[in-house]
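The form predicted on its own is given below as one chain in structure tokens.
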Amino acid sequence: MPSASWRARLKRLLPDVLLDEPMSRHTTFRIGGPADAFVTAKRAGDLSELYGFARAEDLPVTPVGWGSNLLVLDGGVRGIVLALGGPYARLRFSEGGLVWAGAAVRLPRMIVACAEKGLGGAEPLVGVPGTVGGALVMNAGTRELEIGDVTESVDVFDPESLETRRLGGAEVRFAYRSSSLAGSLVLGGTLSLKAGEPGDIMERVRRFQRQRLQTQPVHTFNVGSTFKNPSGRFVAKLIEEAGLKGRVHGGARISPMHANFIENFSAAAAADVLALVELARSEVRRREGLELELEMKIIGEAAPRPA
């Protein structure tokens, strides 16, 4: 077990660490209890120092991205929460339509930057609000395209050897909203795109942006799709047919606009969101005999019950 003074030692090692940091500041849900320590790696050497420290102190490290697919429980996260910045928030373009995108780069920014360079083929991903790292881990995408379809290679950090290695696209198994990268610390990836006319590519980008604005509650606090679509079915339709669209629990509600989105509309707690998750699951199970699988990720501990 880590000693009580580990946080002071971590502060000396990485002075920018945030202690008892509310995770509600780091998720698009605006929900989540405090992390014992929140570290943003801004230099290449930060990762080796951090993981070496965590190993010596017997501390868990939980990587997060933009927090756009993440529900943090009300009791917060023990140990160290890690975000990436600095060199991992950059793009590098090279010949042959290749772009290296750091794990901390948000997908909409990457797609627009590529369009400006005359690189297309990934426009549907502009509607995915997360980071490149999170997108690679979960093979994020839309009906038109998943990020695995255009991935040439992925860079990952090994906490055991404290070294970075590059995986070829064929070494990574991509599936619907999942990949063999789960549990890995992804630092970035190289995508293979197609040269085109910047104006034409940007028009396609705008079309996908308009489509998202018309069909999804992009201006509310949510994490995108709550559940994965069962084979051949659409979760939003299943939940709507169960009469749950707009259903409220505490400060959370099933979106009146898109039933596969849960919104924090009034200072919701994670427990409110989980209550709606269980309601949707139970009703769809009762009506359709289907088990809904979460697309959003859940981390942390539940808040202690009042004595």
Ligand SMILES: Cc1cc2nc3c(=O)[nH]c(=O)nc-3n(C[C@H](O)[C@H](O)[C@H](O)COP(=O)(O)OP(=O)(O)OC[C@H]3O[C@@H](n4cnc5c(N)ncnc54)[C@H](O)[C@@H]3O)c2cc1C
Second form
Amino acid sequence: MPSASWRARLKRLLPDVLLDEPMSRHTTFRIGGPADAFVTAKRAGDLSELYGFARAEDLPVTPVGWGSNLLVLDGGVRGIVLALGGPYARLRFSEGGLVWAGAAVRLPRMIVACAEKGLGGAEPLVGVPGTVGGALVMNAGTRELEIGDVTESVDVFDPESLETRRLGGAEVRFAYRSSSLAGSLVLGGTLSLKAGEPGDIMERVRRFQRQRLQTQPVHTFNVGSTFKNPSGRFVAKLIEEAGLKGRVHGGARISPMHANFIENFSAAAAADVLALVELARSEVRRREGLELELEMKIIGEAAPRPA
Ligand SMILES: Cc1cc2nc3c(=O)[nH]c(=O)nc-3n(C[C@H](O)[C@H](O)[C@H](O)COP(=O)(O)OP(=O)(O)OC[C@H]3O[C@@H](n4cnc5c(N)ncnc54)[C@H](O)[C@@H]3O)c2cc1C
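Given the form predicted on its own above, what does the protein look like in the form predicted in complex with the named molecule?
Complete assembly follows, chain above in first position.
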């Protein structure tokens, strides 16, 4: 049982904190047990207060974005879950095709806003539904472009010094769906885009949106790709060849449209998703001798919190 007293003290410090907040409200899977405390930082000062508090109380802080890559386990998340809002949900344009995007800005919104200003070069990311913060940490991308390819600098908050630091693009290591930013709190990033005709850029944006609609189950509750593609192979094809497309466990199923997506089609538990993850892993291992690596992130505890 989390000590009632730390939560009462946090409520006094940040009155907007949500206690026992179901994480199913904050993930595109619509799955996840309760967070002990869920805070949306809306003022720059909130972060120092929150991290100072967490350090004094010895509590973990878990940052989240749009929850579009997250499986939160059924027992929920202990400590504080932190989302960003306010100043971190803004865009600032400057000379030379640079745009600073707060970590809470969602990629589709950013890319359309850039297109309207005549700035292009990141259109392939328009179908990634997450935030700029989540995208930088994950190095989100497609076959055409990863966000790291257009990143000039990243602003991070250091929980030790309680200060913000700007990392130059070269100081951050971006790799396939991962970056050296994992473990830090990302506040925003500056992207370097190219000037172009707004109409042409919007036309490319629409083309990428159409492609998504044709190939991915975007209108279901899911978190995009479950696994990373093993070098030179397409994991969707491997799962499909194992005969698992459409396979159901509880309220979850391997998408009949794209075998690397798992859908919550009927009040699925995280345990249902994990059962399908294990099934796909064991079948691909047995057939191909390949070990599949998760792309989605898992947080929280499997077992419910003791009453
Ligand atoms: C329909 C659909 C299609 C998708 N297509 C793609 C695709 O084409 N390419 C792709 O790469 N991904 C895709 N995704 C997955 C997902 O959108 C991306 O991984 C995205 O970058 C996650 O961002 P988020 O804000 O939702 O992060 P979350 O899911 O909330 O978090 C992801 C990870 O980032 C961390 N994190 C989030 N914000 C911060 C922050 N500010 N500071 C520090 N850590 C943070 C979290 O702790 C977690 O570890 C898709 C998802 C869906 C639902």
